[in-house]
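Given as structure tokens, the chain that follows is alone and in the form predicted on its own.
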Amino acid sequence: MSELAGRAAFVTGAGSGIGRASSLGLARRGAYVWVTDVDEAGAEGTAELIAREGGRAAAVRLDVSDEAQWTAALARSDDRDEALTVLVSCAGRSMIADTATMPLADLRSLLAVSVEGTFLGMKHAIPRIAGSGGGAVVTISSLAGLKGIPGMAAYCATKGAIRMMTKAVALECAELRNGVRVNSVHPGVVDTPAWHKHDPEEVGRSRHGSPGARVLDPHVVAETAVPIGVACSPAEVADTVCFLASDAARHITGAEIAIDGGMTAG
């Protein structure tokens, strides 16, 4: 596949999980990929995986909540022959806590990465994409941006904000006729490192009053929570990201695509 040959993609949160899988998928389709993450070692690991497959990529450390780092990172893309035509905003944080006990500082840290980071990416990348003749922005929201989840009010708020920001910016781009499409993807239960960072005992105390009440193995959760009974893989989410980034999706903008095995179907 080479539908993205001669183009460049900029991916945040690309050091692991969905961001890494999306970077690999875009590179396999011929794109030069700017692999960015606050975890520099993770970004470099993704770039190395791309190189092993014969793809082209550069790893860049990026704190998405820092506007100066955005301008510096995107300026690097100006010096390459490949025009920037794709932005995948995947950087985010997950947190499980009851609203009544969650420190305000934790909420603000979630907002800084997920909401401010997504905003800054659009602010600085969209003019470049438009200047390249158009392309696509794909934001990674969540099932939690479509429905409430107990114990995850702050996380739901950030993902819901991404969803609505995506729609508004899609319409702004449409009004400008700048050729930039903007869509959000909403994964459900996906086997990513983020799932395994949560302490099941912490979740149990927070939600049910006793340790160990919830198991955070995504495959175990999927058996009962996902209608089709299986967890999604990062690569499956990446396939949808790559489709939205391609010309095959040229008439899709302002859309939200759930990749949740039927969790929002009823």
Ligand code: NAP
The other form holds:
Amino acid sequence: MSELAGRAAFVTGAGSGIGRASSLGLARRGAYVWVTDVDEAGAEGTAELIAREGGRAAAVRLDVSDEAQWTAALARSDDRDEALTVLVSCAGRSMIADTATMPLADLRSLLAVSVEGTFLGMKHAIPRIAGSGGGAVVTISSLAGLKGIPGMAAYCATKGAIRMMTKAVALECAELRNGVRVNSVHPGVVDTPAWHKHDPEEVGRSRHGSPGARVLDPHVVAETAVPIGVACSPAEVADTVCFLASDAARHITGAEIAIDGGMTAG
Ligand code: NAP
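Having seen the form predicted on its own, can you show the form predicted in complex with the ligand?
And the full complex, kicking off with our chain again.
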């Protein structure tokens, strides 16, 4: 598969989970991948995996909430022959906390990564993608951007914001006729390291997981929460990301695609 040969893709949160799988998928389709993450070692690990498969990538440390880091990271892409045509905005953190006890600072830190990070990526990458003749932006929202989840109000707020920002920017690009398509994907329960990054105290106090659980296991959660009964793999999300990034999705913009095993169907 070389449908993205000669093109470059920029992926945030690419050092782990869905971002790593998306980077691998894009590289397998021939793209040069800018593998970016606040976790530099994670980004380097993804770039190594791509290189081991014969793909091409560069690892870059990028905190998506920092505008100066965005302009510096994207400026590096200007120096390569491969035209930047894809942005996958994947960086994010999850948060379990009841609204009545959640510190405002925690909400703000989540907004900075998910909402400000997605905004900054679109602001700085879309003009470059348009300058390359067009391409695609894929934002990673969540089931939490489609349905309310008790105990996750802050997370739902950020993911709902990403969903609507995606649609508004899709229409801005359409008005400009700049050839840039912008879509969101909404995973449900995906087996990634994110599930193990929750504070055990937070999990223990919450209504998530089985009673008294201190660690969230996506496979256990999926048995009851996902209609088809199984968790999604990061590679399955990446397949949809790569489809939306490809020319096969030429007529799709402003769309939201749930990858949730039926969680939003009922
Ligand atoms: P993950 O394995 O934890 O990967 C997320 C990556 O983003 C991590 O490497 C993380 O670094 C990085 N990151 C965090 N803050 C960042 C920042 N300010 N700038 C740049 N990178 C940053 O999580 P994942 O499950 O793959 O999640 C990827 C996306 O999918 C997230 O937006 C998440 O909300 C969404 N999602 C996941 C699921 C799921 O079930 N896993 C479901 C729906 C939606 P650190 O580890 O250092 O924080």
